[in-house]
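In the block that follows, a single chain appears as structure tokens, in the form predicted on its own.
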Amino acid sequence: MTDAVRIRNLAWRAGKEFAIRELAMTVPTGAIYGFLGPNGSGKTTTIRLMLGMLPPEDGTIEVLGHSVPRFAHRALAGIGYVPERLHLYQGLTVDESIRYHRAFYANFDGAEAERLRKRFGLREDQLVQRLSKGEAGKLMMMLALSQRAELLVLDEPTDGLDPVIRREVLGALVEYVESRSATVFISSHLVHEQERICDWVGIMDGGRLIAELPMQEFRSGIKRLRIDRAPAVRDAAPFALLSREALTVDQEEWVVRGWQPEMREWFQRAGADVRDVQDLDLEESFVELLRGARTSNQETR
């Protein structure tokens, strides 16, 4: 098995008001995938999908070699879920919660449990009521690593809690996969987070995948031009163009995805002069994409 994940031509929607449309996304076996996008451009919803908790209306969705949602129980069963909200009893204790927690993974680690409850902080009589918000996260976190499940898939698991307990949160999920080898999938809205920790990226946008790279390509990939002379025509470029916009009369600024540095040649051939090409950090590159492919969607509508 190559891949952890394989979706293609996904679709579901909910109303007139949101749908996931022609989704297709790849998360290679022992990949770190970081799944960003803003709130509300489909995360949750491909996750539960991936999950069988939603029924796609057309696609097909493997997860672990597994078709979902036909044998979504056999995915499940080598998947540890860590969801946008706390899903655990209130009227237990965190020993009760590991107790019965443990009691349907058969790969479930008592011992590796207690480790990361120490580590992290928590009592075994604390009530999951009376958790903190970063508590909470710390034991559904805790709860999923001990299960030594093949794959990983956390939605927003760092949401709201603060650095240091956030820090700890992702110390503990890399050196899981360091000694697993397993596959991590981590939604967020959070870039420089991902930066991190992740090996791929896809970005999520209005239900669409706009951009699925290597984080590397994603780090480095992307660049703003200055150039004198612009060429009109585009469609030759050896580089998405992902926005453009005039400075003066005879300068344009362009952020490219794909570029290379040889591609100043293109240029030149056209009679134009790339004055500048300038770094984006990771969060001026998540916005460029998501600005290209909105614009690239209402220029086709």
Given for the second form:
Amino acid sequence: MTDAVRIRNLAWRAGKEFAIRELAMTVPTGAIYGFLGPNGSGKTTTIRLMLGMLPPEDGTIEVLGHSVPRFAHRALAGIGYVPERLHLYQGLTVDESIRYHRAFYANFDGAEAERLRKRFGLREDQLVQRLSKGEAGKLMMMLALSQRAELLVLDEPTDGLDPVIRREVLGALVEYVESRSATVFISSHLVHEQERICDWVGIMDGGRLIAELPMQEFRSGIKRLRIDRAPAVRDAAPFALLSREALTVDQEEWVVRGWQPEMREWFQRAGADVRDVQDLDLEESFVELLRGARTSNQETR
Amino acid sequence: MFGQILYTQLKWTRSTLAVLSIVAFALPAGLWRLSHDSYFGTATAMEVMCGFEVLGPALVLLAFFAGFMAVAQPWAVDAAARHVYPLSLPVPWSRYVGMRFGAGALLTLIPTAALWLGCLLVLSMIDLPATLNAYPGTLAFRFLLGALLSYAGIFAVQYISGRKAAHVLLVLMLILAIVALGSEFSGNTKTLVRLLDYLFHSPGPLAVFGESWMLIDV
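The block above covers the form predicted on its own; next, return the form predicted in complex with the partner chain.
First the chain shown before, then all remaining chains and molecules of the complex.
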């Protein structure tokens, strides 16, 4: 089966300040892909490129087997999209919004929309402009889920929502994925939330995808090592060194990616000794990955 | 799909359309009333003709405004959310824009119909001499064309090519301004007159606004 999203060599520029460079990304079909990155790293821009809302300067984008932006409308027929901010028409009521949205999607499930509307506690006659942030988030999620989409693209869907509403929204999402085996692409900077539901992770920083790996690898493959007589040269290392810091004259702390216990031998051969191996929680792993990418960027400049 | 677009557009513009329709309906009677000597009594066809001669340009403005509002309000709604919603819908942008255009164009029929009814009402109150003819349908059609022309122009600027179209419009206005200033300073008004003639007289692109808007004529 093809990948749900396949991006290669993507480039896009907004003035002199910000650019997406050589972005390559693969979202396997059926995956729940967490798209992590600090604010301003290019997550929303990447999503807009992926949906054909912005024309790329270079590279190829394929979504659900359709080339984007040329055939974006075909890809969009199978995509449920929840943007960062409310995009629905504010002058319409909840019921009118449902009717408007359903007119564009052949597979729209009216009964499911009604079920979710009741579950989320949205009144039919409520005006969209009078909805609270949580209610607006629920309405957008309700419409996306009722489309019976193959791919859900969610841009910070729970940002700014209180824990109760966040749980409701994520609960509906998980139910949907379980029942329909859909692919989910979820952008967020809330690392712990992604940890609970995602099986793939992509990390953006400064317009570049600095890592793309299965969640399991992200969770267990990044370690903090305390090393005596640390070797100076790191090029031949069987792991990726994200950062190193001197603790004492002959002791250093390294953060590495792709660590395996048998790699201790590599240190022994270099005359070093690994004193301690610590697991990092997901947030620390995320921060270290970003730090490592930024350091290597500065070195290459 | 088109039905829903039409519905939303009607909902956003209904207040403006209502005001425009009331004005369009009342304007023919108002023109006659302004030119009628006494408040009571039967109006004459001549009074109605005079009214339209003097205040006909009000209809031109109304047609322009009807076209402007039919596009400006829906565009403002889309622009408020940076067009994210229409762009995320599974229809090509050209088709979406076409449907928005069609919906707005259909809605300009409402004030047009109001004007037509207003004209019929005025005509029912006067005795038309055999030498004169009434043109309520033609006047309403002229109004519709005027509204559609302004609608299409403003729609193109806002939806089709955004800044580029705005730049083209700006350049055209600049040319007009330069010609006008040149004529003013040189004392030779021929070029300006020719340009305005070309624009506002048949078969110029804005001829519909330039020619007389008469309900009763020979």
